[in-house]
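Form predicted on its own, single chain, as structure tokens, below.
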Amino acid sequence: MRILYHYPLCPYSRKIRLILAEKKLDFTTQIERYWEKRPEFLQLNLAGHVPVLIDLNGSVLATSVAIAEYLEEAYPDRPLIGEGLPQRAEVRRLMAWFDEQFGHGISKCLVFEKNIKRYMKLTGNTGPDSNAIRQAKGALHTHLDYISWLVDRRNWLAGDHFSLADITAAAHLSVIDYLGDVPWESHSLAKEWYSRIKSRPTFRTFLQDRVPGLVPASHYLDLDF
């Protein structure tokens, strides 16, 4: 059985969970508190980050970009990268946009400040940084506007078909939605797109995710939110 080392509120882990589910590949999960730098986990990925996937052939794969590319090549029966060179390039561009621009500026910041920070022994740790949270939540509007602009012109983010671009964007938004920080009321087109993804059977396992001491937003379980 494949093993995925992940953390429930890690958007990069969620991306791989969605890819595996969309490709109908069986796997088990193991929650990894990666900030603890567990020696056994560091032997799998010296960088100490999730996700890490161990495939059926024993291959140990780290980082969501490398794992996504591997799964596309190893299991091509249910392709998610798109058809044709231009579309595949656009899918990769949007994956990078959400993993880097959205990830570093918003999802990683909010998850760290609201969840992970409380577990870490940081010098002078006084709790969540309200200024960092405010800046991240403010930047979220730009990304939701961009999603709205894309889906106003396309069926899905990279074109006519659901792809890794949608998976990557939804993975990041889903952790922010758990925290209750997505201003859906101001971005109806983005909300409609996310609702379509949220209704996919592969997404429903996320709705059961729970983090000790952090209750999800009241609408998190609702498909019609």
The other form holds:
Protein chains: 2
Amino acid sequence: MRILYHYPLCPYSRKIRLILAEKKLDFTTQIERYWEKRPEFLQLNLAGHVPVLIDLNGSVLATSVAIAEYLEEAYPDRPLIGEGLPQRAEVRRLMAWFDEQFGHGISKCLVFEKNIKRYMKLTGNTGPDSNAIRQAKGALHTHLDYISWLVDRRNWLAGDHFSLADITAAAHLSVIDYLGDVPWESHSLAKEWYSRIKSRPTFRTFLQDRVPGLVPASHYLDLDF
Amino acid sequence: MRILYHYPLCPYSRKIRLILAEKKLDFTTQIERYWEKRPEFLQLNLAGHVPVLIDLNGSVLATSVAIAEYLEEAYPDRPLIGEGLPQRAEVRRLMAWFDEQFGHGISKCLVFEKNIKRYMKLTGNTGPDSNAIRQAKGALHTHLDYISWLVDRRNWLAGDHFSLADITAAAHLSVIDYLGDVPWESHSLAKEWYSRIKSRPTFRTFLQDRVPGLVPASHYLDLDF
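For comparison with the form predicted on its own, would you give the structure of this protein in the form predicted in complex with another copy of the chain?
Shown next: the complete complex, the earlier chain at its head.
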């Protein structure tokens, strides 16, 4: 059986969980508290990050973009990067946009401040940094506007078909939704797009995710949020 | 003719310049001072980053990872991601490692502090942040150790063949080498690997790069540094 080392609120892990589910590939999960730098885990991935996937043949795959491309090549049924060079470039551009702009500026920041920071032994750790949280939540509006702009012109983020662009954006948004930090009410088009993804069967596993001491927002389970 | 919008000290732009040169694809370059957010440039790439490539057919391609994958698919002669799924995953893992760990922590930081910051109208801008520079230069040793570890076991970073992993790592290192910040003397294996890349004809264009007010380190042009 495939094994995915992940953390429930890691958006990059959620991206791979969604890809595996959309491609109907069986896998078991193992939660990795990656900040503890467990030596056996560092043997699998020197960078010490989740996700790490061990495929059926024993291949150890690390880094979400490399895993995503691997899965697309190894399991080409139910393609998620699309066809045609411009289309594939657009999917990859948006995937990088959400992983980098959104990931570094918003989702990683909010999960770190609100969840992971409490486990780390940082010098002078005085709890969540309210300035960093305010800045991340402010930047979120720009991204929701961009999603709205895209789905006002296209069926899905990168074009006619559901793709890795939608998966990546939804993976990042879903962790912030758990934290209750998405201002859905002022972004109706983005909300409509997200509700289409949230009602896909492959998304349901996220709704069961829990981390100790951090209850999901009241609407997190609600498909009609 | 293809047009590449780039900035001479942008490591992500250098990655694409090297790929184009290795694949023997003709292109002209246009320097983009991307921090000025020129409206015509933002029309090409909303994210406002270089590199942006306009291919022969008019396709506009943005974000270095999407451009790299596009070029590999559009021009499969002289492949740079390799063959076989595990090998391709390893190339992509290392590409992401250098673009993210090295790029965010070191090369982007040093180029920003030593070059780009002087052009930006930042509140309270008091010149280069010596703490940030010290931290980036400290982290550089870990990456050079990692490169040495890899080339002690493999011919090139990802295995037997020169690949996008080598191109990406060399692109990031080359901008820091321009700044004179690479401690080559204490990393002889990494230096030997870099000198092999530096002597490739495709690398020569970098040696002509200049930015106003910032003279390259004395050994920057020297193939026998």
